[in-house]
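The chain that follows stands alone, in the form predicted on its own, written as structure tokens.
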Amino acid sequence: MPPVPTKGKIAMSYAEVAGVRVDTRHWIGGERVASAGTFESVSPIDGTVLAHVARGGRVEADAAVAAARAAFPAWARLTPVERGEILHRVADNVEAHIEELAQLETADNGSLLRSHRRGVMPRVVLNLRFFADYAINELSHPVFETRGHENHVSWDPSGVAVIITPWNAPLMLATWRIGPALASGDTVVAKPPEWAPLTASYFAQLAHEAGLPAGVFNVVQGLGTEAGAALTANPDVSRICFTGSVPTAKVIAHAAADNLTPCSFELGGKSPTVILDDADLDLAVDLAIEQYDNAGQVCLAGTRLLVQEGIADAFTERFRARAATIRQGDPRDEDTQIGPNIHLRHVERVLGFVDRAKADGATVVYGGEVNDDLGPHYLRPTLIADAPAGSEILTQEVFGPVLTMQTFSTDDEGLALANGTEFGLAACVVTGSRERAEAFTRHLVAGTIWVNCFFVRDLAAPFGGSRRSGIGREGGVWSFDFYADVKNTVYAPNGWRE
């Protein structure tokens, strides 16, 4: 057994955040576990320190994996129906605390409170219920014959899944993986983001209250280079799931390779929003403005606006008029449409992209600076045009409220621009012709394509990225194909004694 970290209380082991009392220690083996060190959770709303959070490392990571490994046999032996009953109880408890979770995550990561109440936290509930029910009702394959022999396909629990999530929607993106992992019969160790860790700890409490057995779900908080590195290098881990940047994924992949641990990666994007000249301009502007959602901190955002030349001037005029009406402010206010960016280091990173784009000769059509009326975390919605082909602003993920605009003449040129990136996570196409949409999307490289819409997601659909935007697909059966060990049992047609 690895060394066991200190159990019990330490100074500042709890925090009161937005009226919610949250434990800032790890959750390991059904108990709260302290660490000698802590790190700060800072609110991007006003820069206040919300909590001092236990900072785990190898000792805590190894203890969590050991607890998950010890809990695995009993959890794996349960039937899908038995696991589903427990997961539904967890979902019910989460649903009863949506307001607390919404307030907590808005304070922690600055996303809109109304979005958390109406969409994000209800999606957390749906993640748990959907995959619990899918394992019971949908996870099957027809029996098929080979020379009179019967083939029976099954999905067996694989072991311990490590789930590492980003800060832009930390609990929703965590449960997108936690749901199918637990429904598969795996046990889980979650490593929340250091810039927004608090809802993971609160979720652990809610899951425990609902009767999730000790060790089945664990939370280790800390930095990626410490807690994350220790988790991904642990040989007792059976699956690694990561949402984040390409450079970090490479580090994780190297660590996983030593143990041949399967990985599922959902990585960066530089997605296009392609607006063809027969598009409804009002719809096109609506969808383009929607790419500023969550202050541009959305991996799927179609940040490259590719507009056909014949409508470019009209589109730009309408876009500027709409952008001027965007209400930026405190994310807790119901009327706010765009809130702050997550961290001052991230603000500096985004502004660096804008400054270098201007130095390359690009034009800032709109925005491009901090909204001084609100504070240093609030970047104004920005549109950049005339960037040189192949420049950084057109090829690298900014992950802030920064869109670029390019024009093209023919559909083939537009397709070449859309595919002219190392990424392939998502794309949006706006056109008035179904036939034209089908022809354009047939060769468009992306894991998800939206035509005349954006952000429509079904949990049964495959989700993931092409090229450097990820490895693998999750959603529906694809999630179970990853978290489980898929097995085929072949029965001979004779030889039975009864």
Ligand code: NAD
Given for the second form:
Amino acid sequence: MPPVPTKGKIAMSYAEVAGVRVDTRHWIGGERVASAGTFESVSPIDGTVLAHVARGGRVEADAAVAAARAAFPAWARLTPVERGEILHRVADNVEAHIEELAQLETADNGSLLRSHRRGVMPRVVLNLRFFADYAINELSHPVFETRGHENHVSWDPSGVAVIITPWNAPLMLATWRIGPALASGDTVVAKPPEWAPLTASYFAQLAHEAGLPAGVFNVVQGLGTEAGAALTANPDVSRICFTGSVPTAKVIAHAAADNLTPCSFELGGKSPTVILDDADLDLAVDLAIEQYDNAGQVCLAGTRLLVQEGIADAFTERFRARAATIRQGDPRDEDTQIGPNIHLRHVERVLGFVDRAKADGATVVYGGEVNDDLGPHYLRPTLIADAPAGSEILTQEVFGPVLTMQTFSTDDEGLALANGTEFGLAACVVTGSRERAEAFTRHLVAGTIWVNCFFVRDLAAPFGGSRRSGIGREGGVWSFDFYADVKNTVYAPNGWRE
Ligand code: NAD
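Next block: the form predicted in complex with this ligand, after the form predicted on its own:
The next block holds the full complex; its first chain is the one shown before.
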């Protein structure tokens, strides 16, 4: 690995966060690497500065890609079974440190500790195990015949995958790509989000301890416009997997165009929760309230409640009563249901949406302000009604605990409203009729649709967005289609000497 030059003052190389010691330097070629500059990681729980994290740029990005390139041939030559053994050992070590990872992630991004312990971090483990096993057992290598010739299809490692992720579920979203990329035989450079970078560094340490060879997995920390931009412009990168916002995806698409680097984009949404007049109202209210999970910072959240006219009053009444029981508080407390939002700049952005909605003539049915008892990061769960058709609050992604409610008369009107944005990530339909559900699911434009449920996700299923919500699908074989080079080899029936 080429040494990374550092100049100026080198900041402290580790931080103590929630009782966990985490190295704040990059992880490149199996070594910790400092940068001259740092950025702060601030806890949304109470605004405490948790760490000064190494702030990488082109030098660190190029070094990480070079290290991943150097490690690629040996990693790619391993069989899926050999790679799988190593990935399972990494998963074992992650599993043994779920508590540390959960504490670290909660301190860094403010999501609920109990969700991290019981749902998110176990899913991180599964992301590694599932794709390791998929490469071994499920990736069928089809053989078909053309005029007596045999076509053999294989999934070959492609090179270095750059994985850029957002802050709302940092390690879960990263490993959902790291798992299949490594199982494919690619090596990886991960760029964690600057608002919640710490679990990526800790994960690198756990993977190293478990025996992942040097250079196979690298972490470059830093700002998107610096470290992220340098990684996406690097011609030695073979895949870019980006999860984040639409404006950033456009910048990355331009950077990738110069090298024709294939990109997978998983972007924002403005998903509908459609509640038909034959729905079980209690279920509908439960599903609507669920859209506040993670303080509304979920790409898939069905934040547009579309309620059929006949049940709108009854629904609003029950929703209001349920919303009043939501326990907002410190995300480390067991009984907290909604914690803080990630950053004061983000809180300001969300409140800007609410203020402009009011100026547009909308009504704040519920919330719409900061919960001063808890501090400036804690936005109250909010419901907005009567927003004018086409207004910003009904069409743009807010990414906070803000739901809107609209009513419709016929199913066709409901469908038109549901499909009426530039996004197409997900949709939820609540109805007592299978026939009506199927009519909706046939015509809804969305990568994932849930009927009478929400957030049920199988790693074998395709996942991604339509329209501006993304390009491509991941999950199961779709992940391997992206990270690998899919190859067809044609054998002639003749020409053999033996
Ligand atoms: P963002 O686009 O601002 O940043 C995402 C990542 O991109 C960060 O790591 C950032 O550092 C990096 N980045 C920023 N500018 C870059 C550049 N020029 N070049 C390379 N990298 C750059 O998004 P965010 O605010 O962190 O996350 C919220 C967004 O992510 C929302 O739109 C949300 O819907 C979306 N999201 C989508 C999914 C999905 O699976 N579809 C999942 C979670 C979040």
